[in-house]
Amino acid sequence: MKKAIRHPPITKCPHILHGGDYNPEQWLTWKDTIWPEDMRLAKLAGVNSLTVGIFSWAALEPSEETYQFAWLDEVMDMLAENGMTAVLATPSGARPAWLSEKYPEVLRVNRNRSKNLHGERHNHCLTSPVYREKVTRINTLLAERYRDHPALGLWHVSNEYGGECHCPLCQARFREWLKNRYKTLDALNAAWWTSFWSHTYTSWEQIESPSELGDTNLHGLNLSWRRFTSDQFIDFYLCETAPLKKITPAVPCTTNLMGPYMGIDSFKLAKVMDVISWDNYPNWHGTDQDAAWEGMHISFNQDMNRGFKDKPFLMMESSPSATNWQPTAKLRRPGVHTLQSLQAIAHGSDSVQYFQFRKGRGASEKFHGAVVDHEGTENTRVFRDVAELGARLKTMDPIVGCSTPAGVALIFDWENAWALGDARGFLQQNTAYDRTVIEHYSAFWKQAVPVDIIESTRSFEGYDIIVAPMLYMLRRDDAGICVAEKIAEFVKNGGTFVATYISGYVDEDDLAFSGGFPGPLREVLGIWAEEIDSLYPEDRNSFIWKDKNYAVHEFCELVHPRGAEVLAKYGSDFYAGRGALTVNKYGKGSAYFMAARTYTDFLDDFYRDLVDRRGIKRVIEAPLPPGVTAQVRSDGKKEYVFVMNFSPVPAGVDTGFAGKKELAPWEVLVLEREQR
């Protein structure tokens, strides 16, 4: 298990962040008197924090090199004034028309190849010359106009990255790419198969983005195109930063994620971040359901945060109310604001920030959530809510910097996604990879074990157990180390590694490895997997493990073992009595491989006896309730105990270290203990 430490605060300031987006422009003919409310209801509700600049180009730059910050000036002084922390960002999330107007090579072309009018937000091509331009230049008018200024405390690079161009520079940048990559034309027909429907190059030119317009079946290109668009997002974010970390460079830069939204891969982006941000926007329904489902969901999503730099972030954005954008804007139940905002502090956060402070009048996000309603008033129950939070979180300094010590890790993998999501095959394109993870994931968040999401390129030390669900693809890291080899080489050092179905399929080109599956995991998994038989929904299939019988379904792989031992046998069908569950014993560790895709209830028994075994530390050793878990944070010295109730009903808990606890639905407790 990793040692727990506590690290520096991420700004200057020493407390949990608590706060939001903050878009003053939109009220500059009320400045005088809506900006000082804005002020007095800030401290009423507890906040310290406040995002300034997104989307504010038009307000910066209303013309062509013509510049206004004095308004922005006065808002900087009045945070300043008020001790609050700015997060000041970059406006290049949405430009302005006279850009789009005077430049339209900045506008993106779709997979289609039409080219977009100007409007909404992140409509501008990656590669533009003129976009890095004049992107490079206000960031670099704000870095040295802000660079002392005392509320400076965080860079927010734009928001929200996404999206794609496939504009003719974005072609040529492309064909760039794909030469550094792979070399020579023949390297790349060979990598992807190119003979397959007769698809071989014969000149760099040839090769266009996937469209349906051209080609979308042909996996190389499908896998590369999105590597690339990825790499120019990292590429664009180092263009933004540029100016900033030359001009402010004590100041940390972050942009905020989205999840495991599949446009970017975000590990790769974390690794040029200084701090990692993410929006949170959870589906709560105030039913049994947000105990199921959507808490442990949003927990995962928390722990792939903390996973990206192994290392404490912000929740950059979450409603306090409703989220105007989902398809049912439903209300925070009472309760619910509080078990949100915690829940992203146990699991790694040290912020609560929202989106938005203030609700504008118009547009399409003028219903969403906010703290300060139309009403404009302290007067309204989700400013309560917040204010509520925001006096509970004074009182959590100590927590800030701490770290979350995880025994498991259990391996996200956004290529993988993206190939398997490719795959003409077993389920077709629903597979369920981010299910099945999210549903290995549950076992462990049941039991209250820490859990580090991280992807398969990732240094295995540390960790006791790894999980790695649907490795269809086996990648190198950047040493060129394949993921078998390091997986082998943990198990043999005495970890334990579980795998499942549909893994070791394809290299990281997407071409299927020869002489059996699961390719290069055949030694340490002892086995061969010769068949995978994709289930109707009506079918069904069994197995009995320990003396109980668990249903199977939608995939049943059939296995040869080779070494190892089989735990679990298949009870129907042409293959009865084929391996379903086995292990194999390799080196000073053990290897585990489920052939089949369970109901939970599997899971759920089969995580417990292996964290048992292996003697992984549980946040609560007693069992607990459905729909409550605990998350630990520590600074090696002291525990941070969060006992989160996800359920509609109260329930009752056994800390132990504590005694019995009753939790009311939706209910948080923050316990402290010794280091265990």
Contents of the next structure:
Amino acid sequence: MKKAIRHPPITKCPHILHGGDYNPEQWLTWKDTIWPEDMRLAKLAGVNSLTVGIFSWAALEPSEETYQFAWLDEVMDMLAENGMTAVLATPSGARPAWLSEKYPEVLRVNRNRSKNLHGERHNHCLTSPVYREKVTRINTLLAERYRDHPALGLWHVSNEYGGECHCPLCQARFREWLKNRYKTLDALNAAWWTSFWSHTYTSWEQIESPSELGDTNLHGLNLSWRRFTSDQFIDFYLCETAPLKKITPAVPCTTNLMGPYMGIDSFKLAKVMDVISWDNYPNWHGTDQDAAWEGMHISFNQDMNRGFKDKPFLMMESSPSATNWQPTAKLRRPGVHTLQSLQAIAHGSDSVQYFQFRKGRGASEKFHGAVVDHEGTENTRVFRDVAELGARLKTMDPIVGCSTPAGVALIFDWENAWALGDARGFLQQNTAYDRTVIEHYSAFWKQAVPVDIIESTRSFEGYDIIVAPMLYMLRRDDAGICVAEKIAEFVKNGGTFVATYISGYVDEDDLAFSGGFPGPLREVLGIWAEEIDSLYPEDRNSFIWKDKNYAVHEFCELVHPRGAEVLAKYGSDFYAGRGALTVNKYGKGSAYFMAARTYTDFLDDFYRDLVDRRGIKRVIEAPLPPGVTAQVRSDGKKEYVFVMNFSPVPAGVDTGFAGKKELAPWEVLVLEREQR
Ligand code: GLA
Ligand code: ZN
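The structure above corresponds to the form predicted alone; please give the structure of the form predicted together with alpha-D-galactopyranose next.
Shown next: the complete complex, the earlier chain at its head.
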């Protein structure tokens, strides 16, 4: 179990940040009435922070090198006067029309090599020297202007980085990136297995980014392009933050991430970010019931964001009501706003921030949820929900900076997801990596065991159990150590490791391991996986474990024990009687292998047994009703226990330390106890 500690507050504001995106430039014409009203309403709602400037470039620089900061000066002063912490954005998320008109190189080129027109947002070329120069200039001016401003608490760099650009500038930069990684064309040809379909490159210039018009089947190329695009965002972030770091070294920087967005390796980007922040938009009350999926799935996302830096983070955006882009804009049921918000805090967020404070009157987001509706007053259900939460958050100062002491780590790895997503065979590109990882997570969530989400190359220190579903790719960390070696070391020293089917198939170049799967994990797992049977949707197999029969579906791997003990055997088909679940004693620890894809009934039973055997503490020991979890934050002295009911029916919970509690539908209790 990792030790509980208290981290310093993320910004100079020592409270849970409560607020969100605020676009006063959309109300410039009415600023004398609307802005003061915004401040009145913000205070009434218990808002202590607003994020400004996100898409303000055209308002700040209406024509090239003509700047207009007066309105932002006024906004920043107003925030300071009203005791608000300003989260100040750099405006690169959307650019003024003059910029695209004068410098068309900033326009993105798509995979099909078509060039975008000016428009939308988040669509610049990542390489364009002009774009980088313009961004550097405006960021420098912002930093110089507000460096000593009392409201400035945090830099919000751009907005939701994403997408990719295939323009000639990016192609050239990609080739540079490849030269840097592979040094020689021979090495690249070898790593990409280019003798396949006569793909051998004889000059760097022949290499083009993947495209349906060209190559999509050269996995080394695909993987390199993914890595390159991800690195380009990191490089762009560094370019954006360089002036901020130089001029305001004490002000932390973040960029708002999009949960498990696959376009950028967020673990890698996190290394250059001071603070993690992310945008949370659950689909509450959908066909996947909150209790059965959404509540748990969002917990996973929250834990993942804490995992990026193993620290408290910010929930930078969430909707206080419906969104405008989900298929169905269903209203939040009473209590759900508080539940969604405190859920974030339960998993390590030190903020509840919204998109957005006041609804704009035009364009596509005019019906997106906001704290202040078109009606314009505090007399709405949503406003009351926000204000009620605001009052509750004011009592939560002691939670700011508290850590999450977890004894279990679950591996979720971007590079693994990229390679696995590309793999042909199996169930084609539907191996359901995300869903599988989340299903393993759910078994811990249901029994109130905190879990850290880590990438495969992260340190395993402090954990008792490491779970690595479908770790198809075994790559090396920065020191050149293969993940398999780290796993073996972890188990040898007494750790418990759990792996599944489709593990240890390829190395970091996406080349299949020779000598049998699961590649370099064969010894620690004590097995050889000879073949894998991918099943049609209606196919089932089964196994019996601890006298209970479990159905399996989709994947049945056929393994030979090579030292491992068989704990459960397949019940049917030509491999009936062969091992479906194995354990290998290795050094002082154990390594389990689930050869088949089970349903969550097995995962629940298996991990409950494992948690008992490893003596891992549950936040609440008694079994919880369906849809209820308990999570904890701790500073090492006090624990703050969040008991959350994601189901639409009341739930009785025996907390042990605080007696029996009855939770209303979607209710959250926050309880305190001394550190155990
Ligand atoms: C994203 C963006 C915001 C806004 C919201 C709407 O998260 O960052 O600018 O468009 O979506 O849900
Ligand atoms: Zn480009």
